[in-house]
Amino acid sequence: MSAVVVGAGFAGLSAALRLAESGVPVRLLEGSRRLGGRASSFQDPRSGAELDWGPHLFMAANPALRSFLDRAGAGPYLRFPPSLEVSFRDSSAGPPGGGPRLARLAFPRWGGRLGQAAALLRWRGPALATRLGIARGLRGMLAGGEAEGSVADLLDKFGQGEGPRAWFWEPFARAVLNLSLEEGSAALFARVVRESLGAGPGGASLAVPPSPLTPFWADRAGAAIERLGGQVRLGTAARRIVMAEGKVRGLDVGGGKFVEAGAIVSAVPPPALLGLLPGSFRRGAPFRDIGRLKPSPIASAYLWLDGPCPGPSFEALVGEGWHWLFRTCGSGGPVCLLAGGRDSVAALPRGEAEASAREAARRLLPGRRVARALVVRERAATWANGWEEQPFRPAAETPVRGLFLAGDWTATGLPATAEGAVRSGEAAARAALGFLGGGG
């Protein structure tokens, strides 16, 4: 029997080749004409340059999205440092009329508590008594116990302050829930601390993908995915999930097209999967509280500037509108600066964005002369990773036999990132070869 993908993110695509490693039939459907959803790229037509839809970080401890990328045939191309290192950018405490401050948190690659200890005591960033209390705060979030509430709520717990909120915490959570500390939900993030930095300062290690995210990484899976027997369509857009019985019978695709499917795996956002739905079932169970799920923003601001601005790949930013600053095509490309969250500069309208990032890169980039600015912004960037909205998030299965869900929204235990997403789609594909195996 075939099984149908729709949505062509990393939850889609790595459904679908899994399907298809298991030897299945499958087509995969994106409405949209290139593949990656929200981890895509896209052509600035003035420069000709290719962009990110926003710029991403992949961490070396996210096993489900390393090995997709190896099968995709990405994963060589993606250089991880032996442990995390990260550059803070602080505009409000350089030197008078040496501009700000960059200071480089480097964890030993020999790792270990200790070693977490010694490279935040070395880290000359924050005050001492700044770097003690992190520590203690990491110490503490890593052994272990309940994580209830809000990441504010959390930090809160261990004691942590202003000082270690803005310096450590406030850019480790921007970066994994998009959201503010009083939103974001503890438990994804205690989660995400644990598994990146439980095994020590090598796990938490972030790579910046080598070229544009289209080609690197979702292209080649759908490439890939034609290797292997199956068919990837791109403009074909979902209308309408046929049932019958309490159980799929294919898709309407519009046109008065059908495409017939013994399984669906459906991975697109909440808000288009409702709309896949009958009304009947959208009033169900788990569906009904699907729309209790809350999006949240990120907007990039691309700035062309007058000369070079060389530096590391990335930089969080401490108490700036904007949290990360990127430098996308060396040091002669536009830098980028990326923020994200509901109560962010995400959440302006354009111009207000692009005047906040003009602003900001005249002091945190002094002696450069922005030439020329350009924001895009994904009004829906993540979704559920707000600590109330854990109980709604959904599971793989369904009650509609045949139907599978996937997405960085459902309940992978993770927040909405590439590695929850790239879980979710195995879970999906997992729940869709037990089916079709046991005759549907």
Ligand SMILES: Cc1cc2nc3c(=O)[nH]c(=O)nc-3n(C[C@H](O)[C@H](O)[C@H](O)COP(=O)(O)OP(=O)(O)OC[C@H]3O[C@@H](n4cnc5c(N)ncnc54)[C@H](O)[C@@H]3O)c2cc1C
Contents of the next structure:
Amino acid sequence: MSAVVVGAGFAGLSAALRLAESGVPVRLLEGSRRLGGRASSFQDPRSGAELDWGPHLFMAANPALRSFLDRAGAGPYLRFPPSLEVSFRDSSAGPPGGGPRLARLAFPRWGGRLGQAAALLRWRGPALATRLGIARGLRGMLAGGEAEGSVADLLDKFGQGEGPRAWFWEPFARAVLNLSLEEGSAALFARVVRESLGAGPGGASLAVPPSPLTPFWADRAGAAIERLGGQVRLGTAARRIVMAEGKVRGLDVGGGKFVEAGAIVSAVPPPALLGLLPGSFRRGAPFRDIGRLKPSPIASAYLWLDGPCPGPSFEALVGEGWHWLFRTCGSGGPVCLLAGGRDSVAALPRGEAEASAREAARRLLPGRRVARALVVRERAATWANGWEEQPFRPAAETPVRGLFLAGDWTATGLPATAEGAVRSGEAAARAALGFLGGGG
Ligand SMILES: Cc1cc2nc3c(=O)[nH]c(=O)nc-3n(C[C@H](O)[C@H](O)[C@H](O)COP(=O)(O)OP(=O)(O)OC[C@H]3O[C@@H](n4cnc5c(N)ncnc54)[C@H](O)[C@@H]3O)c2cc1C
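Alternate state requested, the form predicted in complex with the ligand (shown: the form predicted alone):
Below is the whole assembly, all chains and molecules, this chain first.
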């Protein structure tokens, strides 16, 4: 029997690939004209350049994501450094006229606790007392134990004061959760810390995937699905899930068209799923709680400069309204400032965000003039990373026979990231395979 997957982000493409690999006839419906969802690219109308809705960072200890990218044929284009290396730019310090100071934190390849201690000792960023504090906090977090409430609660538990928060925990947690320390879930964050920094040498190593994102990973995944006999339909938005006797029958895709399905994997964000469900289902468990899940925005400010601006491919910004600086587009391309969180520049109107980005560029990139700025914002860049929202994330299986849920916001135990989305797609595909194998 056939399966239909709705939504072609990481969750939907990974679910469809797994189903196709298992020999299930699968159709993937994507409402927009491009594959990749939130991790996709668009054409800048003025320069014609392909830009991403926002630069991404992937972690070496993302096993589901890496396996998916390998199977899609994109793996060889993603290069991880042998160990974690992050450059921190401190706006509060630096030589006069020379711009803020840059301090590189590099974990040695031999990793382990000793490696982490050595890296922190060698780091020329924060004061020694701050680095020792970070080492203590890291030791405590890697030792395990309960992580409840917010990330701020967790940091209190390990005595992490202002310095360790500003230099290490805030950039790390914001990158992982896209929320403030007070809003973000301690349980999600602790799990990522353990799965990355606790995963031996190289586990926390970060790679910037090649830009533009759509051709890098999503088009390759779509092609892999089609090679296995699956169908990928762009510009086909599902309007309504059609059910009878508590079981899915297919999807209304508008224009009087109906797509029959033995099983449906919904891999769309929460509001889109609620729109697909008949009204009576929206009021029942687990769907009624989906409205309690909240989005958090990310803004990316592309800045075309009047000259080259050499430096690391990405930098964490300390004490700035913008959180990251990316140099991803090669020579002549723009640099990109990125900010995330409901309490951040990303929540400001576009004009204000652009003015803030231009102002930050003057400070961060002295001697360079911004020739052009383009701010793109994703209001719902991530979902459900808040500590209060965790009980409301639904599992892959639903009470509707044949309907399975995927998406970074479902109950993966991970934050809304590419890795979480792929794991959700895998879980939904597994559940759908079990259902179809059992005769549907
Ligand atoms: C700017 C930005 C930066 C980010 N940085 C990182 C990062 O560094 N590392 C990281 O791991 N994660 C990052 N993320 C998060 C990551 O991109 C997401 O977690 C992931 O892409 C979500 O995938 P998804 O498949 O769950 O959802 P989506 O990507 O939202 O996919 C859902 C798809 O469903 C489609 N759709 C919706 N309704 C319908 C319908 N009715 N019919 C058919 N199709 C429909 C949408 O068009 C979309 O393509 C970032 C996100 C943003 C926006």
